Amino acid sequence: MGVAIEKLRDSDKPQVMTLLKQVNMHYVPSPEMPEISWENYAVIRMDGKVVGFCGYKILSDCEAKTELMAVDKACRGMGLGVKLQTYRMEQMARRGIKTLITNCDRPESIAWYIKHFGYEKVGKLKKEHEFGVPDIDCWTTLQVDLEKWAEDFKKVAADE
């Protein structure tokens, strides 16, 4: 099974939108997601097929926010989400980003960000439009110290 993470190409966008429908995050533009900043998006391909993607938006010289991420339902449980999140965090760390913010509504995803990437809960935001899990009415705002994560990640990688 060949797996590769690559910068998103324009030809990948229809597949990305199909993946967004699986997680009810395809309402773009909407009050929740006015636009997608495609310039910082990547896809993960398995045997040449897009099976996941991730993106982020730079907010300032030292702060960024994750945007969207999804893995095809048929490919979950294979560690592809960890690969995508690690990839985008490495990209932002290389750019000098110190603080990374993520908004999430799925309790299992919130726990995943905390467990695997060291995020902390820092607040809540009321949803403005149906997006993500329809019966959850707010986003949990998560934050991670990207410099600390990058140092810890390098230590773990060196030990492997």
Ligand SMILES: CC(C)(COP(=O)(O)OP(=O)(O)OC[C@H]1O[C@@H](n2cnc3c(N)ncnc32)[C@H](O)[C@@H]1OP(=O)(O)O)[C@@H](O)C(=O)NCCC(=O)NCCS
Given for the second form:
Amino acid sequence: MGVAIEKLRDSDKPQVMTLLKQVNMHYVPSPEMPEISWENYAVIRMDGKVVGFCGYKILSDCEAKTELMAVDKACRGMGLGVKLQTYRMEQMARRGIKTLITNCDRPESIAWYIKHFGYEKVGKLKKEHEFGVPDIDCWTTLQVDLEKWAEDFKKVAADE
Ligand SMILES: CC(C)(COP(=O)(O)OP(=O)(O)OC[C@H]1O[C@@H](n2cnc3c(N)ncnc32)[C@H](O)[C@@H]1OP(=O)(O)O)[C@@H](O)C(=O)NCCC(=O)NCCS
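Switching forms now, from the form predicted on its own to the form predicted together with this ligand, please provide the structure.
Expanding to the full complex; the earlier chain stays at the top.
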């Protein structure tokens, strides 16, 4: 089984939109997501098929925010999400980003970010309209020190 992460190509956009619909995050443009920062998106392919994607938005010289991410329901729990999140965190760390913010609604995804990537909860933000899980009306804002994460990640990689 071949798994590869690559920068998103224009021809991947329809498959990304299909995955966004799966998680009810396809309302673009909308107040919640006026536009997608396509230049900062990557896809993960399994045997050539797009089965997940992720992106981010640069906010300043040292701050960024993750944008959308989803893994196909049929392919969850196989480590693809960890690969995608690690990839985008490495990309942002290389660009000098020190503080990374993620807004998330699903309790299981919030727990996943905290467990695997060292995020902390820093606040709540009311959703402007339905986006993501319909019966959760606010985002939990998570934050991680990306510089520290990148140092720890390099140490773990060197030990392996
Ligand atoms: C959040 C999300 C992207 C995670 O993707 P995923 O591919 O299922 O995540 P992973 O497989 O990498 O990790 C899930 C679990 O499988 C485990 N895992 C990792 N590698 C594995 C492997 N090779 N085989 C089996 N399990 C593995 C992980 O340790 C993790 O365990 P946990 O349940 O203790 O956290 C996915 O659940 C999703 O698309 N959710 C809906 C949309 C969403 O919430 N997006 C985030 C918006 S902010």
